[in-house]
Amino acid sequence: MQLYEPTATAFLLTALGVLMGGSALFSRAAGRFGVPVALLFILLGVLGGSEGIGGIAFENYGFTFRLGTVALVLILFDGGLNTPLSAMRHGLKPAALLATVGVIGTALVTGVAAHLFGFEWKQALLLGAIVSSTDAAAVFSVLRGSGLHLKRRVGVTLELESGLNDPMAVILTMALTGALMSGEPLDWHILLHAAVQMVVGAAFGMGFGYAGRLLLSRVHLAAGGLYPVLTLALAFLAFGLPTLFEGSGFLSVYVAAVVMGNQSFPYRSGLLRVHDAMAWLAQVCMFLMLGLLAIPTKLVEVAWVGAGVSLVLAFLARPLVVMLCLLPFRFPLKESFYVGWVGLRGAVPIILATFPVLARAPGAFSIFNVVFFIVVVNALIPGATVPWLTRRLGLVSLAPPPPPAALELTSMHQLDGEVVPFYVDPASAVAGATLAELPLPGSAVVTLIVRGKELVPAKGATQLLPGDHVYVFCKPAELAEVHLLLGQQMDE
């Protein structure tokens, strides 16, 4: 036994290292070809599974569900931290409608399709609920790999929807699984329960968000590495406590992160990088586990049904429901179609598909296998067309590209000043001027210029050229005046 345990652990870590390392290394190549990295992770998981070359027999759905819950908390928290309040103001109403009515509508239409393909009604609706939420990270990973950026309104709507629609999908899945197990008929109480959960979750999220703001601004920790520990603790508490009080923990986590993320606090840039890394790790783990859980010989048995439901979801359910939901907001037809078409599925369906399996619900394994098809087909058909469609519909943002290098201040204390990047547009009044000619206010000073792959020292005779990224140190009170002088501030 003493020899067996270390050997088994070593084998497990070796296998994980190969799978995760391969996923990371090949992700850039996948992005260049317009293929979502999620598909790559899944395929590597299948290759490492019990019927693949890795031969890893992994069938622990309970572990998948628990790890998946943690993964979803990390993904939602990271998304919330990077959601500016300006985006909430521009896209909250359409995103909220898509995240509630849109999720219900998508679940219903997909459920009808699943019933036509042979599932009994409750199982069909449960399948529809499991795959009803979207993942904007999948869309934006493809766009980043192609070097594209979406127009603000479309991008904000997709991003906010993906952060807000997971709770509704979770609530519907839990309720429908319970109805399937109990044999009781479905009624309107499911929607009432969903509304209560979301109200409780949002209230807890606001509370934890403001508590997090207070903690991060008042508490000075001994080391920078402790700040991610504190924010991670807040994320777990924001999920756990409202869940205990019959609220939506997932909505609470997202709301708390949005409130916290729109405040300046010590070690901010370091925290954002840590949570971004944890969110990516969570996504990689979930897609790899989906691949490991998939048994190709079992998938063949539901291939026809899985492919059929996947195509209905991609071509009918999602686009139709989205276009109807966006009608009141006067979205142009091409934007409504785009939002409906690129609603890619992510880690959430994987997590939710394990719930009926753990509950031993009738038909649970068939539902899980169909979900596998839906995630894969969804990554291929809408996913691979995202860059082409973005260009074809003219939805590429004209915003300047992000700088190839970044300059930042990292401190565990609140500083009276910040380094802000600006982009020199060809039409800008400062294009062609020297730094000595800039009437910068007060203590503001240019610290560095990034020109392509070149770092240009900031001297009085240095000339600003179109396309430069200029880093300016200034006091908070001077930022508005610097903004008027230099123009467009960059989001790093």
Second form
Amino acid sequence: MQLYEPTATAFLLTALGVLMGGSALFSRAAGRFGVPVALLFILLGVLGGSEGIGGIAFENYGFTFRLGTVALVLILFDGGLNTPLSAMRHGLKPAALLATVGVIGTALVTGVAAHLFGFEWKQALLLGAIVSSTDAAAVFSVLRGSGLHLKRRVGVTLELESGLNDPMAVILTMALTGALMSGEPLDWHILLHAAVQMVVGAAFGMGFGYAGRLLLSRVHLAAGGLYPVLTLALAFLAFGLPTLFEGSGFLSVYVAAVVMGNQSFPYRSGLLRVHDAMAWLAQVCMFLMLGLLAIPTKLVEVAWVGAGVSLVLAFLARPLVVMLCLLPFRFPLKESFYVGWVGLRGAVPIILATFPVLARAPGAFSIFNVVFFIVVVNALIPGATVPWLTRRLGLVSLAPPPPPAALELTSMHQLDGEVVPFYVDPASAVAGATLAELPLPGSAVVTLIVRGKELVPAKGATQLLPGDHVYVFCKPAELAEVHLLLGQQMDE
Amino acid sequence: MRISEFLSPEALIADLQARDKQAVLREMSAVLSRAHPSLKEDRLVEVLREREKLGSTGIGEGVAIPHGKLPGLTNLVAAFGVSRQGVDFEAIDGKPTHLFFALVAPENSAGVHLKALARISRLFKNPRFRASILDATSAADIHALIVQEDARP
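Given the form predicted on its own above, what does the protein look like in the form predicted in complex with its partner chain?
Full complex below, order starting with the chain above.
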């Protein structure tokens, strides 16, 4: 049936509206059942797809690759903006090792398994490379759904790893696809090539990060709404340019965002919210599209191989490689086991799997279907155990709960002072004191207290109780003393 | 409020041996319990650790003020120690910490506790005072310097 405008656009928007609305509305329920929301989005996509009730025939691998790449850029940029430098200090070294050596190791072990399940060597290794990177968002969505917070070092390691390991998987996938097409034997040049990509990508990322910092603190735009346009432009440039010069664009985007995110600049909270929304939109669209692309009956054909490789990946390849990689960092056994077990796969493998299809590499379609299968099984089996295992291994952080109401300053100008959120713990010196008794330095002042669902005005006779969230306005120079008296600062 | 009211000359250590954060907390607790034999060292370490878990009391410029509340205590007690080589106390400015002022308060005395903390942190804002303590070698000299600085108008 050939549709004409504007009917075609109307159909498209209606379908998109139903799918995206469904994704957003059902996400909470999915989290509660320990299913990563991404899986739900994929499922909705499959339902809307050619063999589902929607009957939308979508088979455009090229479009999938392009939109998927844009989505990943948005997601990585948002992830980077929200990565505090303190997290870098705690987790950078183990995460960097996992993101490089770990990815190669996982790809190799999984590749050997795929060969044993009948794939020819090069195809088997390509399959291993495609599924070798993890997605922390999948883990965190499950944890958020069950209201758990992960202990700091484990959480930071998982998150940084997933921000850093896509480049390696991309590089290996491109190189192996190339080798598969040209028929040349594999050699160590792949690793040299990977190293160059990493270095160039990181250098571009640093460059764009610092340029972005400078730009955001100097430039005054006409409207607040133009700031996200500028940061989005930076994100696209940080991916595009290094990719044109033999660098890893994904690494560059992430590094640039981390550098930019760790500085205060005008309109910061507004920008972070916009990028958060864009990352969610990117996730929903990407997974829906991947669901539309999948053909369930083709997946059934590869069920045996897919299940076999998934199990090897989940039970052997990933845990083994992670444990070995974390050995030098003296992680307690249960922590390294946990990191190994919850390395859930996200959208990256499926998007990477479209690459050999686009290149018309031999066996690409069956690789694509197996990869799809692996991602789904992997999200279901370790995914469903995440809340249980987190509690069981005692990795639940005792961090205070986030406040039900938040106060923040929004400005398009650089401000000399900030509103800092604190949590009153029984062990903190302020617990039980009245505000009149609180000797805050200089210009510092308590602006608001959030107690449960109640807002308590900050007056002299108001007593601070354990469990309160307290918002203190202070100048940067007074922050140390305010910290000393109040105790625990909340993450924003 | 005067610091000499709760910092006795016996609770001073001119050369801390500890090389890491946990060891500093233990050493300071040991000094406190030596000066106030009714206080159990283990309990002191525990209350100081509880507070450190919320965030480091290292306020920067080489100064840390570990503190806590101890049920059953009737008045403020304090100890002071100097680490010559400096210790990584996860201070807010990331620099090594040399001067440690441990303060333990009774449980329901938030007002006094806060006042003492603010007083101590303001005292150590003075760079010349910090340098003079690092130059002093004996515990008695250091105690005299603190009392003298505290008495200035």
